[in-house]
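Presented as structure tokens, the chain that follows is alone, the form predicted on its own.
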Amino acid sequence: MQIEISQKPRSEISADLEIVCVIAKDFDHHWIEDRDLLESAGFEGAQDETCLLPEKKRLYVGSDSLHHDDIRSAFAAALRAARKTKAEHLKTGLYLGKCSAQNIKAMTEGMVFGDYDYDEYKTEKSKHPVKRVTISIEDFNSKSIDADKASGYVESSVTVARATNYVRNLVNTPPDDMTPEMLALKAVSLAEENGLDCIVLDEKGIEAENMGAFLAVSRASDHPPRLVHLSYRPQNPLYKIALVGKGLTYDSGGLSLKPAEYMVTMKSDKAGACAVLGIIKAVSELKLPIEVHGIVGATENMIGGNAYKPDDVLRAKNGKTIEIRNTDAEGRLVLADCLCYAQEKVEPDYLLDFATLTGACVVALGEYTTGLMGHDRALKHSFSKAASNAGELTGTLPFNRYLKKLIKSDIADVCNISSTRYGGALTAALFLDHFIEKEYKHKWLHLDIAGPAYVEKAWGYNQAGASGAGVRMTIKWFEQIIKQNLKDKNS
């Protein structure tokens, strides 16, 4: 589907169907030409409600406000409704709010997301009749915007939205087809397509890096582990950033076996790793002036005679020892070694990790919200602001000195689970903190995406399944710190 900007008014654009957005149930606005027909059809203009008037070649959709996330959701709903028709070419106008760029990007992202389906394993494939969308720069409230700028916003948002859908596809792929080796091959293909540097370590390479925690998790799987290191290196980068992703392509819980109902959806335990791939894909295509390294720990957590066990003591890459009391707390073991690797090999200005790490984070914040943790208040606030502007939800969970005592071990440096059932998202993050060197403490952010990464029902502009959580907010944060850096240099 191609999305383009036109300087022509809507009336001069020939299309099969026009999308008209009703804002805040205001049917008196001059753009609403079919008030009587809409009333007869029972259309009230509620958020994401649609009404097709085929004789008028118009599709109406409701939006509670001009807030970018309402607009994004409305246009996703409109595109889904348009797919039920035979319309190949759609047209619409602009719905600009306080920030023109945000709303143009929201409209574009909404339509790309509305056209998404994961039907790889269905015999009957989804229909995607819409081939082209033309957006007139004629605005709902008569605001004006430069057409070239608007085209740039559309182009960049299509890039980010497609990177998000790329992540959705990876996460949605079943575990038998997305093994650690296959995830590594996906990274290699991405590197070849986007001109990235790529290093892949097999189990011998991981062993040579002294990553004992990572290797222990992988022991019982028939599919060997892979460590992937992707690098995007532009000339004269403003920052060097390391992204670390948990890539459990399947998690049975190991010997601390999950109940059967909790094993369903565990293909989503690779969502952090997939987010890292999607972010570096978008960064390289947007040609952002920052150096980005993506480090992915890909493995399975399975059962077998050689599985790692409760009561084992493992040694991580930084030499610290870990008492195992629950083998289902495995993602933090993989992340611990990958975080050590990132600090040693990259020496980043910022260090971010992404993981579907704890059910406790879902209990704390709900299914739709990412847990944000770290030591630096300004950094957390900066990222939270970017996430909000991107349309992703975050909640900050605060560390305190008492929590760290809960992962103390009597026989090793640290225990892999807490001594209490409470505050599990925080104690998991504080476990990772044991593997963050002093000079990186205030450069590190931990993002627990266990809630939004994979939800078994549709929500907003997200279909059931993977959402691509992490991509849009991280790109928005990159853009934010780039803008601030350039502002500081010019002041």
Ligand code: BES
The other form holds:
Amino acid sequence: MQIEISQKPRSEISADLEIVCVIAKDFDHHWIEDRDLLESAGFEGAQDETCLLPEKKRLYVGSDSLHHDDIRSAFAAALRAARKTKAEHLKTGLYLGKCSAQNIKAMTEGMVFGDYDYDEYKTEKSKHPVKRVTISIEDFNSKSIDADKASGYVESSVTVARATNYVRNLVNTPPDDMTPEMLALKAVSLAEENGLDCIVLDEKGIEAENMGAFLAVSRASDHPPRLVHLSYRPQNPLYKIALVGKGLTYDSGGLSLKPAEYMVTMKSDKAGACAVLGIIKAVSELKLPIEVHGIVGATENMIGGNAYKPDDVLRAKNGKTIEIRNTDAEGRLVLADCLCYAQEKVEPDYLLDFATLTGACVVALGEYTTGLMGHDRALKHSFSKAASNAGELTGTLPFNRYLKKLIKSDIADVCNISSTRYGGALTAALFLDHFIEKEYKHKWLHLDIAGPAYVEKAWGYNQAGASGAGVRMTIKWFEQIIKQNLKDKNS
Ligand code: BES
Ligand code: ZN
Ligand code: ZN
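With the form predicted on its own done, generate the form predicted together with this ligand in the same format.
Then the entire complex follows, led off by the chain already shown.
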């Protein structure tokens, strides 16, 4: 599906179908030409409600406001409805709000997401009749905008939305097809296609890096682990950023085996790693002036005679010892070693990790919200602002001095689970904190995406399954810090 901006008014663009938004149920607006027909069809203009008038070649959709979140959702609903028709070429106008760029991006993303389905394993594939969308530069509230600028916004948001769909596909792929080796191969293909550097470590390489925690988790699997280090290095970068991703291609819980009903969906435990790949894909296609490294720990957490056990003591890359009391708290073990690797090899200005780390985070914030944790208030604040501008939800969970004590161990430097059942998202993050060197404490941000990365029921413009959580907010934050950096330089 191609999306383009046209200088022509809507009436002069020929297309098979026009998308018209009804904003805040205002049927008096001069763009709503079919008031009576809509009324007799029972269309009320509620958010995401659609009404097709084939004889008029119009498809109406309701949006509660011109807020970018409502517009994104409405355009996704409109595209989904349009896919049920035979229309190949759609047209629409601009629905600009407070920030023109944001709304153009929301319209574009909505349509790319509305066109998404995961049908890889269905014999009968879903239909994608819409080949082209022309957006007239004509605005609903007669705001004017430069056509070249508008085209630029369309182009960059298509790139980000496609990178999000790329993550969805990776995460949705079943565990026997997306093994650690396969995930590493996907990273290698991405590197080849986008001109990135890519290092892949196998079991021996991981051992040579003294990653005893990561290795222990992987031991009982028939699929060997992989550490992937992808990097995008433009000339004269403004920042150097390391992204670390949890890549559990399957989490059975290990010997602390998950109950059957909690095990289903655990193919999604690689979503952090997949988000990292998607972010690097987008950054390199957008050619952002920052150096970005993606470090992914890919493995399965399985059972077997050689499985790591509760009572084991492991030694991580930084030399710290870890008492294991639950093998299902495995993500933090893989991340511990990967975080050490990232600090040692990359020496980044910012260090972000993405992980479906805890069920507790989902309990705390609900399924749709990413848990943001870290030591630096300004960093958390700037990231959450970027997330909300990008249409993703975050909630900041606060550390405190008492929580730290809950992961003390009698026989090792730290224990992999907390001694209480409360605040599990925070105690997991504080476990990771043991592997963050002093100079990186204020450069580190931990994102627990256990909720939004994979939701079994469709929500808003997201289909059931993987959502690609993390991509849009991180790209937005990158754009924000780049802009701020250039501003500081010029003042
Ligand atoms: N991968 C899970 C966390 C998870 C749960 C992600 C639900 C997505 C949805 C993680 O490895 C895990 O099992 N965590 C345990 C930790 C506990 C043993 C301290 C959990 O959250 O129950
Ligand atoms: Zn687990
Ligand atoms: Zn896990």
